[in-house]
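So this first bit is one chain, no partners, the form predicted alone, shown in structure tokens.
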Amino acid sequence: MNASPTVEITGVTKTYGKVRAVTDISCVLREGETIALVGHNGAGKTTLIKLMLGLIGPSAGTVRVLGEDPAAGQFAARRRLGYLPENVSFNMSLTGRETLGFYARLKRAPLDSVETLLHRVGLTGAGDRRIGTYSKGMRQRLGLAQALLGRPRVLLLDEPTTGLDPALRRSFYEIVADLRADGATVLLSSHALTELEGEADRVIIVNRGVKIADGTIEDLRRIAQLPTRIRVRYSDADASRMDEWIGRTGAWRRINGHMLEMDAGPEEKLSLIRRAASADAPIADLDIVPPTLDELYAHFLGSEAATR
């Protein structure tokens, strides 16, 4: 059974004077789904987030969030939304605990959730320090805690891992996984495509205000038909046999030491892997590297540009 939709964007266009920020975009976000929204600066990502938040209304088309029009005067569903902007800004004279308490009252969230959230984002020991003493990464974590107030059903995160070290990024994605398991919709707008690759169920690519791709990474790989990179490593003992084997299996590139690499098209990938994995192949190790999200992103941008 398909999960219920939480955000429905239908034929949406947003103009500012003569400038079109987004043009005829449609998509549906569902509960329990993590979506990566990717595109260059100015592609329309922030405009889409503002439309979902109800900060602006569409020039054409409709936006529904948790069944409501977010641009309407009374948007009750806003209390079930969480939002983390790219650049968080807090009152520097308040402590982290006071700040979360303030936002909890605004959102009518339980005040006892403040301590839980401080612990969840690793700020328990800094809760009574003024925000003016926080590092950028600490302010980002406080912003995430603010976004998590009230157990949001839709979470909109704009460049959420900016300023976080690798350990804290790992902790952040563990929180995202928990939210997804709880049925929340999580939208991640980010330029960090490499880290999104293993975290997003689905990718939406926008360029110049137009949606140019939408699907799982496997969907996008199937559409793009980009080659898969195959790498093999051989030992010193097998070096003398490699030239003969290479001559029978294709045009390999030497990349370092005892490592060879080849880009295999979809039609030759399986047969090449079978030969490389056969018992008589002089190979000590084999790696299969499918097209990355970076490569898919570049492909779809290039394809869209070629049609203009």
Contents of the next structure:
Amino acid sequence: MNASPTVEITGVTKTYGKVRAVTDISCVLREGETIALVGHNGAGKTTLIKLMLGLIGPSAGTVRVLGEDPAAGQFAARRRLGYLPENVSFNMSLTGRETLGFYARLKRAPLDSVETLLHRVGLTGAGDRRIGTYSKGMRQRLGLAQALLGRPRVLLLDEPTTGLDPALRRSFYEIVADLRADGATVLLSSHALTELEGEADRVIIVNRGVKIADGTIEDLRRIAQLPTRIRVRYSDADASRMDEWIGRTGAWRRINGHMLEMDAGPEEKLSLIRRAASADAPIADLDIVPPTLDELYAHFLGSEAATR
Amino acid sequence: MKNVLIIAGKEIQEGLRNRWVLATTLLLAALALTLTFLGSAPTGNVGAGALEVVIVSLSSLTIFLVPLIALLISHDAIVGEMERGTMLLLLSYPIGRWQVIMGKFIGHVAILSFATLLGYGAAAVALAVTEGAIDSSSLTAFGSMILSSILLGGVFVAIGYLISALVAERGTAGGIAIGVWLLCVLIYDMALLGLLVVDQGKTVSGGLLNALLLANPTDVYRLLNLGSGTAGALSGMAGVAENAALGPAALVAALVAWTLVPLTAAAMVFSRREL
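Would you mind generating the form predicted in complex with its partner chain now that we have the form predicted alone?
Now the complete complex, all chains and molecules, led by this one.
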């Protein structure tokens, strides 16, 4: 991808007293890219986002967002930046429309965009109600609406889908897809990779403040070389023939009286499936379970712990 | 500057919505009216204009109440918004931290001004209706009492922000605010009085006394409103004020300084604070 970079982080370290929140992280985010920032709670995701916003300055290294140093106190870049904090909160006594109007004025966004955005996140009917009466999902949607003010070029969304029901989550990702098509950089942070399946072009995994993986999900699968789980079932009638068949085909694990399982590496996977599916094999059913994103994520966390 | 006004407007809107403005105005008006009508009984005996009596009563009320109200609205301004998480979002917008503080200050002082003007104004109007004509010098004194009350409010709003910018938790800010209020309103004067009695004028010179009086904004306010003219004679503050020899200009300047220094300090502390 040759799109121009919007966020450039080079060798950034951030320490709070003696605690290292982020250690020597470098990455580049580009136009039209959706990036998942994944890590456990406390892995340094929020610190990274705060660094990109300029809310905190790096202890070492440089951060550039839309060509500016965000912590330098110049605000041109911030007008083209949208941010949805984790656990977004608003003043409970104002209405949704008033709150959005306030943020639109601060960002110098046209005030008629308030109506458009309320409609876009499905809050038109609730716009004149006090935010104190909103549900968690409605507050999250209002949070998303404020992040979208002023057609941002970079969106930093910190755990955006927590507290959203599946329907809302889908409409949320539809909005993200629109933004991506519009050429915006969207950074989604999450503590679980599964949450973001199919939504992100690229995944950055951080653990204890260190970047441990960066690439597309396919890249990560290739690097991880995780085995595929193959599971076969057989009927009682074939139980006697199974022992002989197992002896021929390899290291199956018995799950119960009807089921066998094996973890196959990428290179032996195909031949194993062929053998299991051949006409003479005494099996009733066959399941192939590719490694889940959670296993992929656990693999990267585990391999990082092993090298420590 | 536009950002400052946007923040100020939002503070006022919030104040109206969560009934701060209403509650403060009603409280000040109720107390002012009570004092006016209770206080108007003895006016014939002391030979002072009815409004002067009211000025003395209202000034004493202000010294207790206005700093308390100001600290109540301001101690939460920074640390409270940080705890609730609204500050994080606000600061991600193209706005400087000093603009946030200035905007809040203008908004909060506007709320206080509105309440004071309306509350105390109600007392003056009630008096004018019941007692008839009020001479212009009394009106001037009343007007300057209201203005200096607002100024005193500004001082404590600024002090409240400084507390709010320094501490890590809302509860701490509340505790310190109450402590500051007690110190300025009660303890300081008692200690000063005790010191003067014990000292018998041997070591505490006029200059030192001036400095000690200027060191507490509520004393500056007291000198400003109760130290001269008929009000001074009524309140018994004239004796102190003559010895103190501080003109109104110096006193107003002291109150302005008492506002600007904590406000600047609050802005500086807040700018360095990490989120």
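The term rigid core refers to the most C-alpha atoms you can superpose between the two forms while keeping them within 1.5 Å. Computed from a prediction, not measured in an experiment: that's the story for all the values here. Numbering follows the first chain given and starts at 1.
With a cut-off of 2 Å and the rigid core superposed, residue 236 has a Cα displacement that reaches or exceeds the cut-off between the two forms. Fitting the two forms on the rigid core leaves the C-alpha of residue 263 displaced by at least 2 angstroms between the two forms. Shown in the overlay between the two forms, fitted on the rigid core, is a CA shift at residue 13 smaller than 2 Å. Here the rigid core is superposed, and residue 287 then shows its C-alpha moved by 6.7 angstrom between the two forms.
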